[in-house]
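Just the one chain here, the form predicted alone, laid out as structure tokens.
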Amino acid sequence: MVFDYVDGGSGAEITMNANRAAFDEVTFRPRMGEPPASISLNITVLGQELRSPLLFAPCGLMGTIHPDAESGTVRVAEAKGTIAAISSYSSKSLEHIAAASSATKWFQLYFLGGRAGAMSLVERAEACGYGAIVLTLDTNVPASRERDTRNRVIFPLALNLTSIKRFGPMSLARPLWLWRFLRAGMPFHVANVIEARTLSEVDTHASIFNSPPGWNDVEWIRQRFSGKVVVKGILTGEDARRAVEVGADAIIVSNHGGRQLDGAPATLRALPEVVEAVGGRVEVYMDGGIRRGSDIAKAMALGARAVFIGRPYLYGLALAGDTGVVAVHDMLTAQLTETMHLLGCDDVRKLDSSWLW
């Protein structure tokens, strides 16, 4: 069941498989002859200096994979000069998160409670020093997704005789999952709202898609927040120049890793209409079915700025922890690095349309 929830996409997943094939579909024009001596992976993300252009996404119920979780991947992020967003339903409260790691952290935002739980996560996170709000825009229902349904996982989670009946079996047969999901304390509840006596109350599933955010709140969390707003889940040009227009720093080209709209396009064919429409006045990211190096540099090329990913650093986090986690993101880097010996570019940040056909 937690397998299915990580790799599952919604409906038929043609988005979430779509998302790989489009790096299939695209190739690369290399220059011979002028091999470099060395290879630059360095960027800027709004203005910080990073040493990878691989960003960690934010993920729902990790506590779940693992009991570090969260915790664990900031200190990678930290580790490996690049940052790491963090979901609204985090395993452990934002604070607990914030306090695992130094770095600059970006906390993704749904509107758990309606708009003055969102103003309270909103004010938690200033708090807390995070740099960035992630505005997910791309959540305004829950979408059907079919391996849940067959497992029968129900949100919101509960721990009761029913989900035990239900899970039980296939809990036994993972002893190691098993073994250290107890030693947590079970940890499938989402922690910004049972460690938060203004939202204890709230019913999580419900509030997000009670009333999902628009346009405006980009302006009204600019108003509450001294960092960054970006928003996530832009798939058009036209909801790109509507980002820029209302004020927001950056954008994720998103589709939620396929998780959402089944039928959206893939992120990498999103992506060159995103970046013409913005015109440059916004940062541009993307994220989705990036699963090799090689993807990376497709993406930039591309005009992406940096890129997420989310499922390969949590299959990282489900064998090994942190260390899993640092394995993926050196496997990718490297891979990165290959490919850019390769294509007789020395620097990501040289990357662009010139080097694709």
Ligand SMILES: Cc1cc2nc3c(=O)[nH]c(=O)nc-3n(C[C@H](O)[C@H](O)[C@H](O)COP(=O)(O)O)c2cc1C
Second form
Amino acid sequence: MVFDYVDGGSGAEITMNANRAAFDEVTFRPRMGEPPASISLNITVLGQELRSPLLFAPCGLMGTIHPDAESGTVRVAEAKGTIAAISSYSSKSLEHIAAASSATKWFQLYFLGGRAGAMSLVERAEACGYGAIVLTLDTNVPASRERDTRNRVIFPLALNLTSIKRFGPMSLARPLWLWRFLRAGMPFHVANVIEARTLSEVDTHASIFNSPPGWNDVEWIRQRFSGKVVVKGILTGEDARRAVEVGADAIIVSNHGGRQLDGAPATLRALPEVVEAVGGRVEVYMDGGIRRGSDIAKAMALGARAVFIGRPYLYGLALAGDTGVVAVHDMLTAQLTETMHLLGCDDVRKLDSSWLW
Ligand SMILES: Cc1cc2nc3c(=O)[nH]c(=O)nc-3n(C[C@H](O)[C@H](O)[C@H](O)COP(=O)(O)O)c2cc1C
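For comparison with the form predicted alone, kindly provide the form predicted together with this ligand.
Once more the chain from above appears, this time first in line as the rest of the complex follows.
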């Protein structure tokens, strides 16, 4: 059931699959005769120099996957010179995760417990030094993830007789996972809202759906947070312009990895419209469907300044904790380096549409 939670999307998974398929339809225009001696993957994101254009997307409840979870991911991000964004639904508190690495971290904001709850999260993120708030706008109602329905799982989950009966057999078939999960204290709750451990408590203290954020909230966060504000979940030029108007510093073109509106466009297809609409006024990143290094080059050639991955690093985490996340990051960046050599382009910052057919 944890695998399905990570691997699955909403509805018929059309958007999730379209994200991946869109990359296959983009063809490079390689140049010969000037083979690069070396490749630079360095980029600047919101004024910060990174050694890799591959960032880690915010993913909820990572403690159900492996105990290294978010803390492991921020450690890897620091080691690799990149950034991890931490979900409001993190399995340890945002303070606990902040202490795991001194490098820049971003905090993804859901309105857990409405505006008052969001206010307190923003203050806490400010107090422990998160560099940006990533406001996710595509999650105003819970989307039906049919694999979760089939597994009869609702996150977060209370440990009681029903859940033991329901998940006991499948957990016993995964003894290593079960052992790690029990040892980690069964992190199924919403750690950022300590009171919320059961479903009804989550409804009372931590529902993100009672007052989902809108454009005016971007301005509201701006006034309360001294770092940067990034808006996640944008798919159209109209919304991109709106995000710029209300003062966002950056936009993530995202459809939540095909986990919210099924039928939303593949992010790679939506990216050029967003890039054109903002006209360089704010930075544009993208996520969704990146599974190879060449995908990163294609997204950057279509105007993304950086990209995020979600599921790929969660798969690495599931296999081997921190080490698995490192392996996934290194595999994708090694593939990107190879792509750059074969393209004849020595610097990811030079990628633009002239490198595409
Ligand atoms: C298991 C899982 C949990 C996620 N939880 C969140 C979340 O809490 N907040 C959020 O903004 N996005 C969340 N996302 C979406 C990711 O941030 C990202 O947009 C998406 O995974 C990118 O697509 P990819 O998985 O194809 O790389 C989640 C994705 C997955 C797979």
